[in-house]
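This document opens with one chain alone, in structure tokens, the form predicted on its own.
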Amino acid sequence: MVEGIALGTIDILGTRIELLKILISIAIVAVGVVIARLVRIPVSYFLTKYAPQAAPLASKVVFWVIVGIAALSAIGNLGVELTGVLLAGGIAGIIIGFAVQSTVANLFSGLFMQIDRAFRIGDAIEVAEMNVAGIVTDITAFSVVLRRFDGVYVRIPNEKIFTSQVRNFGRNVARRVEITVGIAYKEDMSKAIEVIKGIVNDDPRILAVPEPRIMVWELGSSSVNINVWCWVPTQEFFNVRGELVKKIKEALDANGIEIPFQQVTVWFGDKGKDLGERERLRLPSLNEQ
């Protein structure tokens, strides 16, 4: 309330404070307000460009920030002693700070998520170290909305994925197909890997280039496992990868080559030997007691 006006003074609440300071003060709020626009309109137009999903609140923060610090330069310039604005200040923030501190590492994290776009709406990723997989259908400033493969819809907060490993299954065009077949250390692997060749050419959906590879990979306990590598349309994957190993299957049947199941041999020695007879000896005499 003003009380009274004298010599290029004003008397507010007690404190007489000059008229110049005033109106250089409402000039100083005034520039801090046009300064905050003319800033937002880049920061707007970069954020749009790189992380739509934050520029909103971002740009928003960047005006009332510029707007305060403006706010807080007035009030120095009318001579009010701002030490103690500030220590209340500061210790509020302090408190403040430990309130939200996990939101705004969220609303930091989905920001430079923006920028990295390691991952965007409809892609299929995985969040290695959580353990989760899905489909991502939305992205917001605190969090990623995952519609996991069995339809359950997971969200998960910005900071946890952007320190995480994410797997991104849809960003590349193709994918590599790889399938490990086990046949019959009796059987002969040419004519297999030529069976199997024969399955993955007449494929139209499998990629001329890179070129398909069929090797024997390794001499497993109870097979020779041959490794089928192949690439696909990243869409076609999982129909490509199943039909491929029914049809790889029913043409080894068809061959006659043997599919084995796992084998354990086990020898006990020739100590172990004459044990099993004295036991196979003495299993009449049990059993008619």
Given for the second form:
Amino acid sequence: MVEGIALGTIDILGTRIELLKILISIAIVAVGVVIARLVRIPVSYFLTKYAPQAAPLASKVVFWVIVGIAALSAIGNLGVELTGVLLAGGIAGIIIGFAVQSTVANLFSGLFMQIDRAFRIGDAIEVAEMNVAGIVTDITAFSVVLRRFDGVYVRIPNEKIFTSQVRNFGRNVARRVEITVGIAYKEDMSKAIEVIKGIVNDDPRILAVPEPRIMVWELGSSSVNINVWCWVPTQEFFNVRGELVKKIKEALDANGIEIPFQQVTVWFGDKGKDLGERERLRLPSLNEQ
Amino acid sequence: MVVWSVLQESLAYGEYTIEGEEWKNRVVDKILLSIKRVEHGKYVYERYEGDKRVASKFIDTSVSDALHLCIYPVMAIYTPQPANYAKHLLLKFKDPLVMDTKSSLECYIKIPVEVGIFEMYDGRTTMIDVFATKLIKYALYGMPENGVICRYRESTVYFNMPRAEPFAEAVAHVRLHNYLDRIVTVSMLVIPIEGIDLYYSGTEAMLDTVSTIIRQGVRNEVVDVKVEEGSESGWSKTRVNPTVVTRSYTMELGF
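Got the form predicted on its own; any chance of the form predicted in complex with the partner chain too?
Below is the whole assembly, all chains and molecules, this chain first.
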């Protein structure tokens, strides 16, 4: 409580403080606030440009740190002994630090993620270690919010995302659709490739550059496998992927090209060896023996 | 402005007033446009491909009974809807151009266009429908991580003005300058096409002059491509009222 004013001094809780020092301290705080505001403007501008999600929080932190330093300087100017305050503050800081360790980790992970810019709001991502995938709907100081592809809301702490492998499906402007088509061994491979090429060329969404690649890739157990690789704008990936499989199947059917079922030939070891070809063809009858 | 109240035989780009009960016309063989007046100031617009109706709109003209319609060539950025994410055209030359050091060259190319159907009121236009009469592909200029998705077309280089295919192509006059101290081969151009108006005359369409400068950039050789404004005269200009117009682009990822 202020108890009295005499000869340019003021008595605050039993301590006589010069009025001039009080005015200087007020000026220090005022200057500190002005500097904090001035610093906050470019910081906020920079962060809004490069890390928009972190901008509001980070600019507030910068503001209050500068104001806090100014306030401590003002208190010091008044002649108040700060050692005890700092000691108490240090001990409190350690206790609070342990208590909010994960919160602080999330906060800093959030800031680092903004610098890293691995994904943005609206991107489709997969967090490999957590086996979670979805659309990023929000990035806060402490967590990232995903809308899983089945519509479920998922909140992931920043620290976990920051230390995980993240696959961003929407980062690049184009993605490659990869389809494997199996045709029967008896079919004409060149004709099948021409049919598939016609489908690919007729779809405006499939990029002409890089050129689509359609090639015989392997001789499979039941079919000759043809790989179809074509680049599409990322936004169209799922639409093209789904429609292309359907169109290729329809076109191959229309051209009489067989897509075979999985075929397995079973041999019955020594018993089979003893039988002639005719007998092996009658294997079901062995069950009757 | 042409006033139509009966079936027309030949369709061209332009601005029309439709006052009759029914109007039908073919843009190309497979595409038929139909407009029917259902009551005073109310029309139904339909587009058919073959026998299949692929687009329809109900139009209320509110102010007058007549429908003011514009058929314009528009830059190929609208179809297939809603995939309007390409704001550039990658034009690959069928025969690359070899340019001498410090030289200039003028030529013509053909670019793809789409057909836009607009309702006009008080001098402003609103798009009713847009379609392409030819298949227009996309292409990636650059790499997936830093490239640009463009509309794509291969074109021959012409040294005399060619005739563009009606309702499918426009002609562009290209001016190339090589500022480099070496002979260069130009095999493609990336032209900004967002919001740029075209010119028309009958069934033909034309783009403003495309000016390109091949120069040494900071890190590599680049091509500045700019669509000059208002360089074509004697042709009617479309009035599409774009919100964003992009006329220049720097090709930094090869040419």
